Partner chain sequence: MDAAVQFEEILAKEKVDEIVDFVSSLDNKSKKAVGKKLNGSRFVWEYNTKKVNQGGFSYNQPTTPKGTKAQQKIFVIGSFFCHGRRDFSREWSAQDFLTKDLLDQLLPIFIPAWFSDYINDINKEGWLNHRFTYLELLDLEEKGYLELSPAMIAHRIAWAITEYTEDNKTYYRPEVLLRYKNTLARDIWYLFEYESNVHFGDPYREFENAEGNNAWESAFKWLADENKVSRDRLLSEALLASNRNFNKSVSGWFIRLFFLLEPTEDDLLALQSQLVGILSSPHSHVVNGSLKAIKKIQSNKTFDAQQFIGSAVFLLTSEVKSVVKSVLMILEKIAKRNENLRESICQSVVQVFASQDGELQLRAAKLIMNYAPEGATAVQEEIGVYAGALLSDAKAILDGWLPEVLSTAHDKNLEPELDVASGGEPATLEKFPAVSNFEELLFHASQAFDNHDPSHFDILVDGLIRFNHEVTGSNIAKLEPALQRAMKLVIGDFHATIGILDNMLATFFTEYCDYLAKTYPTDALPLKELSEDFRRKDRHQAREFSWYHQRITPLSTWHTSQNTPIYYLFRKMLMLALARLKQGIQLPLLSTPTHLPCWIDPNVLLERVAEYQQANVEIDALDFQMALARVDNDLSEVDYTKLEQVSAEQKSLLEYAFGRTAEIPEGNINLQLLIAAAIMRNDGALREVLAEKGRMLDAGKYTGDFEWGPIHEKFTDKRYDYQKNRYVPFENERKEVRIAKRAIPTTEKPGGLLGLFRRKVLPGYKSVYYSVYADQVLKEQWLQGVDNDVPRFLSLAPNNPGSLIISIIERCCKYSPFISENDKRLVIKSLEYLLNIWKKYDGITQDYLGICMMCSDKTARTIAGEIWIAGCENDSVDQIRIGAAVAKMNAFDFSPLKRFTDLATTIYSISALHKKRMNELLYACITNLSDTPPRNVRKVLELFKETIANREELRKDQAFIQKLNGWALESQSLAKLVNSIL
Amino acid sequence: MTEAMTYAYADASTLRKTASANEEELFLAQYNELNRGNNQCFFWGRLNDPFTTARCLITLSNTVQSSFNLSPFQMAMLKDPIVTAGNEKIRFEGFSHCASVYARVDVLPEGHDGEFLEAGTTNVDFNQPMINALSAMKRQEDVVLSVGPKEVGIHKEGKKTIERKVPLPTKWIKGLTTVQIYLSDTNQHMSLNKMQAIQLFRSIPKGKVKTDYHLIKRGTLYSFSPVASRDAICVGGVHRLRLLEPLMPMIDELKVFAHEDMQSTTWQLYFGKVRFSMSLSRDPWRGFSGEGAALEALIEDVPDQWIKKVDNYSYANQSFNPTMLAIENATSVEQLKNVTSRLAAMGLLGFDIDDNEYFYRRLPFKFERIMGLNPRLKGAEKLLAEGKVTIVQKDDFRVEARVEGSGVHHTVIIDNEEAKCTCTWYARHQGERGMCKHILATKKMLQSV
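Structural coordinates of the indicated chain alone, per the form predicted alone:
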């Protein structure tokens, strides 16, 4: 399978100079593989803090252009931030080239003064002229943001730049199926003011860090240490945090969140009207796209009509509220747990840590394409189709299965909530990177028994 899906915009992102010398209008072009909705604009309005928003978007772009484990050839591929407009918020999301860093800029309701004509998701291209324009924004400028398809090009001071078609890596979509699952299992551990945050970032070791570091607190001071201690937060590849350094002098507060098993950390910066989030996978070489945390949710059978109902519901409300959906469709909240897990595992739900809720994003790709991006899941389905899974023993607490492999038989044991396999994948990762295809196949077979 190719690692990139190539597409072309019908139009391009545009920055226009209006008749007023101090006013510019920023239009973000849309790409969508789905033939749904012809509204020419999702959002139109003025940014209330364009300077901070611009600096956050530049940091997001720097993240997108960064890589911590890829070759120069892979680095040459272009990437595009994802924009979701709705529920009074505008979200810009992106991954590093290696998908080990996830970044998001949230323009909060106080950060804009405009109108949401329709809720929707789009992909945009931040090329160099756009970055130059964002870099030139001043604190007192009037900037109007519009999310929707517009003229092909960037317009500023009489100059026009045409955007070309760009590839969208499949690992971005795979990353979106995992990162929000980690975020939903994340808890806040520390809160730092501006001075504490600046002092902390001065303690980031120089160069590329190959070992784990630990965020510790001593009195009112925070620092990174190579030595683990009680209540410390484990941070792999701590050098990736240098992407946030340009924003530190501007923040009001920094909150640090950690996954319950320390498989990821999230660093959330607050600017009043704008919020910047950065999530790091445990190690630079294991990006969110390959974690496999979403695989178990994808084996749950959810009727297509439920996906369509959720799609219709979330079209009007980007905030995903299972309770409200259950009430409107006269069903139980319990029944919707599988739907929520499935949608999150498909990348259609993001997660807002502060609001402690999922938000819906309509990815511009068909469900079949999203579902086809998981080789372990496809391997499990192939094992079932070829009749290579046999349930040897099953009772209320324990299941034993035999799975035929290439010249060898693997044994799968599911004891209550714990699943083990005799294959080399499980021996290497011990379940930390999701289930192997043998466990997935066994669990999927149990659904039909």
Second form
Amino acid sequence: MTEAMTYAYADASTLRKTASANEEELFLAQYNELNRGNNQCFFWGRLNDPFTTARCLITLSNTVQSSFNLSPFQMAMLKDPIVTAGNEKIRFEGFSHCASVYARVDVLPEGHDGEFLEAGTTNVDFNQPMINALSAMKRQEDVVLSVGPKEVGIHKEGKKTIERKVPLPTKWIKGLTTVQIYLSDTNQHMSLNKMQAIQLFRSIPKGKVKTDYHLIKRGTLYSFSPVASRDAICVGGVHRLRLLEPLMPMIDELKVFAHEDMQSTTWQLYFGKVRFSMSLSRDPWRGFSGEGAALEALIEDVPDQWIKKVDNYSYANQSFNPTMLAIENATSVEQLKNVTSRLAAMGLLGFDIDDNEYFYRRLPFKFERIMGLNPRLKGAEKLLAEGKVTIVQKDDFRVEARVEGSGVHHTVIIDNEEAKCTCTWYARHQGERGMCKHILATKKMLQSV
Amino acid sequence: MDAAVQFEEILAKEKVDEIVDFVSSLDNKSKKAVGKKLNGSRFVWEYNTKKVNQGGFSYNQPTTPKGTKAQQKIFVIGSFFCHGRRDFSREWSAQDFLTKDLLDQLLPIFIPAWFSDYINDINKEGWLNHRFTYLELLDLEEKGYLELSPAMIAHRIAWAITEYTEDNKTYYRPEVLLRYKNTLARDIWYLFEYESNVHFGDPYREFENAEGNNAWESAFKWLADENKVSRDRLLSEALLASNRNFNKSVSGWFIRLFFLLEPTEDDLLALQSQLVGILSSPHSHVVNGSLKAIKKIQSNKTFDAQQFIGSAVFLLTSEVKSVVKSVLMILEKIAKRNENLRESICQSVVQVFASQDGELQLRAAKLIMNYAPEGATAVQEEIGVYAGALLSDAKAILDGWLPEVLSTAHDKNLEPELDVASGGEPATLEKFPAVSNFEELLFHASQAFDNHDPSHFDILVDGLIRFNHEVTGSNIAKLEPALQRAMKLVIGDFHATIGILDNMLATFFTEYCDYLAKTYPTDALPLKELSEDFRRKDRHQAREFSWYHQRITPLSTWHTSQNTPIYYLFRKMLMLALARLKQGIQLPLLSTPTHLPCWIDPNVLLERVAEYQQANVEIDALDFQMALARVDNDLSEVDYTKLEQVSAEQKSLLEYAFGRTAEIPEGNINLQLLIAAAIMRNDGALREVLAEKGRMLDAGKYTGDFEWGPIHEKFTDKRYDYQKNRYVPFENERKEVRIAKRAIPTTEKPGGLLGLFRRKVLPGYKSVYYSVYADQVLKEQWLQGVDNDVPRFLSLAPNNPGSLIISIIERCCKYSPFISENDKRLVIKSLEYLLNIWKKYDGITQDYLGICMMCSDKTARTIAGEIWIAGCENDSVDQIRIGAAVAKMNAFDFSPLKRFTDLATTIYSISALHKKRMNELLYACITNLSDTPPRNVRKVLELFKETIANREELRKDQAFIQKLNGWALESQSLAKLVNSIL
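Show the form predicted together with its partner chain, please, the one above being the form predicted alone.
The next block holds the full complex; its first chain is the one shown before.
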């Protein structure tokens, strides 16, 4: 299923070299789903390390074109990464076709010398001329990056606006929802220097890897092992990391972050002025889009004014730490978590692990659309609508419910924070992939009671 | 008349000649109406169908098309004029009607607004879509009907110079390129900017009018030679195209084209900036091409060495050896000429030490030795970072460059890393996660049949026995989801992670639910209804399809296709549990583990035996055997006072098993139980017991201690002779691992009619003879699902898995590459479980580790390596047996040594201890290898050299020296290596 969104491009993205000053300009077309007519330029300035930035962008492009569980036929459609300029950083991000890999290039404040005219988000068209231009980028070149249409003079043939329908797949919208939540629950586990990182990447098994591998440290050496052990980081589909191989000789440092339940791992490469992050889902056949990490937050009732308030706050500040914000506003961390989850679910927030804060992304997805995309939420609503949930027992800390399933009655028990169900989904995943529809329906019913 | 009605008539009466005139005369409103009518006429593309019943399945088979060819053509023309692009593209079959001839007829009358986009997007439909040739498209463009995109041009021009005729002949037609002006001026350059099939050289293609099979190579050469395009531009574009993120083949083709154009030194110098630029390509073929060109010009004065060094640095960590060698060679030459660049070159070259290739390290070390300025601290610091990775030869050369502090760091590095977490003993400390109330049992039952963990089998059985008394009233109906899952599994809901044992467990659970339905007819009504529903479905399937046999069977008759004995052990235990459930006995089975993954605390076992005694419950012989087989070997804290509470017979057996007495217990003790007690002692008592019972020949059956090894033999095979139309014999060869099993006459299991009568008629007769060791045999023909059961098989006798291991070797390691995915998975699963239970095993289990280090799967080898790493730390691996097993696997070139050396390279350098143990292993391996040097023995010797700690000791070993000298006679390079070792 693909959500077709209409973007108004002011021009196709191009990278131009001006003959006079030998300057290359990366010109990124802008879109606006709601067509607010906002044609401001977001950023205009020089790149301080154009070669590294270009190599990172090519890797991002390769990530976006890759797929780890879809057939080549399904891969036919190329997706365009999202670009966000704001808070002195320029971020390029995207998913693989299968949504099991999320990649982001952050051009840090030292990585550019330019002006942010307005914070905003756009969509970069990684077409072949763009790749050609990036591939030809050399080390000591003077390159200007422009996010958003800069000036009318660029278009020699007149003001021609190209209307394009960019297919923004449902997977991306759902993936953006989950990945930020995983990233915000992620901790740094290991830090590798260049030699260690190179040796580690040499231990990645050849071919398509079906079993889980575990990143372990022995002495000063890091390696991948098929055996689980204490303090190891579990990586499913470790071959996905090969996308990073071309960047390894250039790195200063590699940091590895892991979700507390090992549901995702994040591999952050540092190049001084530029940073490349790659997050892998638990398994290559489980894209971020299918995970139910946000479900709990999505069923919570959060006042609209709260969402609006935090949305405005995020837009104004461009980034924020949710805990600090909760303390400053004397509100509960839990409630703020729900609000941020909703904003993340709407594509409005991304998460920066290094800074431990959310950054604002101006993608105008509608909340209703997110709700509609989630089959488990829809299933829960249906169970409630058909009156298939019965609360059998309820006290302050424990609730037992009977929920009618397919041919049988399931038992749902919510004991303090822990919720259990006798259904196959829960039995198989034990809550690691979010709650089943029976638990969601029970929780929703409890809220209404 | 209304336009839609008119169109309907044209379509119905198939008036093909009138359609163009009709649609071209329509205004926009009428076109819209006809468009709607077209949408309702899509039936012309559909097919009539007939229902076919075949093999128990029914499906609709297409027969004749609903629309005629004329109607389909009318539809296409109508759609072209009246539809938007989306509606026009909806019918796949309709696209084929839109030929160049038809377009020539339609386009002068009407050009749809979407036409250019539609044509340009054809190449996105995949490589199979070849509608419209390059010449056809260019013709349309020349006439002003469309604007072609560069990507589309590149895609189509790639096929333009090859002509395929109807008589299957292929012609090379480069002259096509001269037909239109735009072709050479614009179009061919798009081949360098967009990925296409320009490189496509079909090895089976032969031109009727030219040599070779790659048309574009010849075409570009011809164009350059004839001066029809700029040769300089061709050279430059070919270089740039090789690094435009195209795929490996296309990128490689462009660099080949570059050299095909025979660039001169002047050309190369002019293009040196591009040559250096493409060093960042991810494809080694491109990088090697660039380096080849740079080698030719690096000595020229105008060559920018500084720029090259800046880019080449990143290649020094390449995994492609030839790339690193070339870069080192060029850097060495630059260093020789440019004194001021030496320090930065040497500093960069240090990165080569990240590789574990001895030759590269030696080369880099020599370069540093020769050119690093004396006292260059930056170089010294850099070497310090990589010091841990230095091999002995490089280290010897760089001795003077190793800072003093390094020796301390080096020694520290050699200390065993005891914080290495890799399984082993600590696992025994974790408590077995038994359920503690009915609620936990309820949620466990829902997931127990999906094999999430090998322990779930025991947890469910144990939980049901202990909380059976709570399965009453409203609690019974709560088991409905679990019963549904069990029933689904039994009738065929198979998935890759479940085993045959899960089917058995599900059968057990369904039978338990049947018992509940009989005992509590009212409360268990939902269970009964659910069960009957599935049984009805099962019977219906069996009636409907001949290939389907009823799958819901009683546990007592449950069996596998080959009657594999090991499954009967589990069935017997489940039968016992079912009987206990029906009798309402809540005592846990003796064999229920107390610690993960499958260990039993000896004190708990004594307590359980005493509880059975007090409750006057008879102990089952197999349950007891299994319990003894699972007892944790650490008996130092056993409280023997508990033995006072058990019967004299059990006391004498337990005292014998726990090693308190050497006297073989007397009395009416089940022989298999006595054998299990003797095996638990692990001190040779088994032989005593077998000798006393006159069954010495059976020892291998219980321990798996048989001779094994690869054989290479000739045998008579059969093949089909198509001339004679029958199979004919021929002499063939085979290499396989054989186990020297002796035929063991069984005295306990009567054969013949008597045995048949007892087995089939007397209930429970077979139970007398179950042996937890001797019955660990795999007999299944197909191992699907068995691999998922292997951890549970190993959990039966974790102290002595030999009898199962020999069966795994015989069944799965028979051939050098695994012959099926299931064999491989079975070995991997067995190794994963062995890692958790590994202890100082005897005999065949140690050999198994060596065999797995030589097996064809890298994952299996790596896990075997993990066991070895952990085993070195707690001294539980036998280096001599493993080394000998590795050598044995190499006999007759059965398994290549490279498999072992690739693994050994990654595990020996973890600590000084591992280095020492690896040396012992390699020594055992070398002494057992054949006298003629086996293939890849060089790497074994290199590793041996890296791990030697005491050469003096080695020089005293005459047999070893003789073997190495014997090898040295065979090759000069080996002789050099042997000399450096001795």
